[in-house]
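Next up: a single chain in structure tokens, the form predicted alone.
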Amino acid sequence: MSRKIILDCDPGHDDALAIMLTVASPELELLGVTTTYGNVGLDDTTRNALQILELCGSHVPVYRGASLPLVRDRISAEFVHGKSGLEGPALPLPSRGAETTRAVDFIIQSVLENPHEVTLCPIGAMTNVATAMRLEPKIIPLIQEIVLMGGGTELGNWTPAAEFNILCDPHAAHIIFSSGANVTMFGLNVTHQALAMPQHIAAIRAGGNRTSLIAAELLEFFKVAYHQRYGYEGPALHDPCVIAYLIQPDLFKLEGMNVTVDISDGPSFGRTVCDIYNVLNLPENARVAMKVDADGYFDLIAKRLATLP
């Protein structure tokens, strides 16, 4: 049977070829795809949502989600992205638009619907996730598994602390972490070991069908920032990580630990604070992905793609 999921994300490189992923693996439902600000502002993630589900040949309704993060002032990542979020290859204007129902709305209605058996996906700014779980606190026990991209256990990328996707709104990944769900955490320790090689590149690309070759498009653009910002040979693919877990678990190394967000004023702001050596002596409330299986990741992914129109 297929695990439903929401995929709630800020497109953004590498939250489509989430997408792409998602869409082209049997072994999940998507029930729909949630934006949010993030890496761009929402109208532009919500037209990229909808631009890669065409390319994939997918209608799966689309939610438009929060504009703006819960306390602080809304930051993005153009200098990545470019301005549109998905520069590089020349993608179509979507032929349908967002859905009149509000991304928060879906979510809690989804998970009343479907009790113990709807996964969220939060792989941009948490607002939306969080903001269900304020508005409707009884969906936090019926929700299967929160499975992130934020944070890490090391440094940041953002700031010295701080993860991007973490960083757009600490006050609303605290709510998910201190929420009691069931959490499991793809941060940048393990999402840099997941680096966009010229081979894995070039295995995508080989795969000859447009959807492929669009992906390997937006790759080439997205190392480019890498290498610039990092000196890296090629892009972390971060996101795609949550989805990949989803269908093949054995990729991955994760440990259970107390993670909690700094939310506090100060160089620390927006860190996520994991106890990996339980010297807190605190309950765990978090998976967190240790390692990856880099090739074997890349291999899924490069295969399933081509599977796509």
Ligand code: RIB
Contents of the next structure:
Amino acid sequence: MSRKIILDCDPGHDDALAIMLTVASPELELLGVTTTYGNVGLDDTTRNALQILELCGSHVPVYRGASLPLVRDRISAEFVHGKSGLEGPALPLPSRGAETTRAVDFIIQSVLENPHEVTLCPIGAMTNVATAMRLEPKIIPLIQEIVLMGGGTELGNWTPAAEFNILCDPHAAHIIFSSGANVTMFGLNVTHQALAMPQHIAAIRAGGNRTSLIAAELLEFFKVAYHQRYGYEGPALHDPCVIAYLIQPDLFKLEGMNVTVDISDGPSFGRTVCDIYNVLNLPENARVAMKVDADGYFDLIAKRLATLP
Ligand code: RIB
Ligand code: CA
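Would you mind generating the form predicted together with the ligand now that we have the form predicted alone?
Below: every chain and molecule of the assembly, starting with the one above.
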């Protein structure tokens, strides 16, 4: 039986490939896509999600979520993903719109109707999932797993301490990590092991189908920002790690540990403080990905995307 998931995203180039990989994976039943502000504003991330789903031939419903963080001001990543959030390939405007149901209500309703069977996959700001927990705390023990892209055990990518998704809304991330929910975290320490090198992009392009060609174009655009800002040869393919874990977990090595989110004012605001050596002897509240078989990861992506339209 396929695993029920809700993908909560802010497309975004790597979110786009996460959507593609999800649609291409019969192991997963995508109940819906919920969108959030993050890389760009909510209107753009929602349009982008609809465009990518249409490209993949998917009619999965899209639900609009938060346009702002819970407390702090909104930040965004136009200089990485471009003004639209999906610069690079020209994609037709979507022929359908988002649902009228709000993302938070869809998340709450889906979990209550499918107790212990829904995995939430936030790969942007964490505001939607945190708000759902606050509005209906009953869902917390009923969520099968929260598999998120965010944070990291080492440095940040938006400040020296904080990773972008967490920094978008550290208070939301704090709610999730302190909720008692079953959390699995894919942070920069592992996603930066998964740089889309030229050979990986070429293998995706070699699929030859429309979706693979668009994915390769997205990665070509994405890599410019990574080279300019970090000097990397290839862009870190963050978000699809969440989906690859769900369909081929043996690509990753995970360790259980205590993770807290720094919500104090100061230079480490938004940092995920990961107690790798358990020096504080606090209870484990997350499983943290520490290693990835990068070639196996990109091989999976190339093979799966080639099965799409
Ligand atoms: O820091 C990487 C994360 O921020 C990814 O999810 C990317 O899409 C951006 O949202
Ligand atoms: Ca994202």
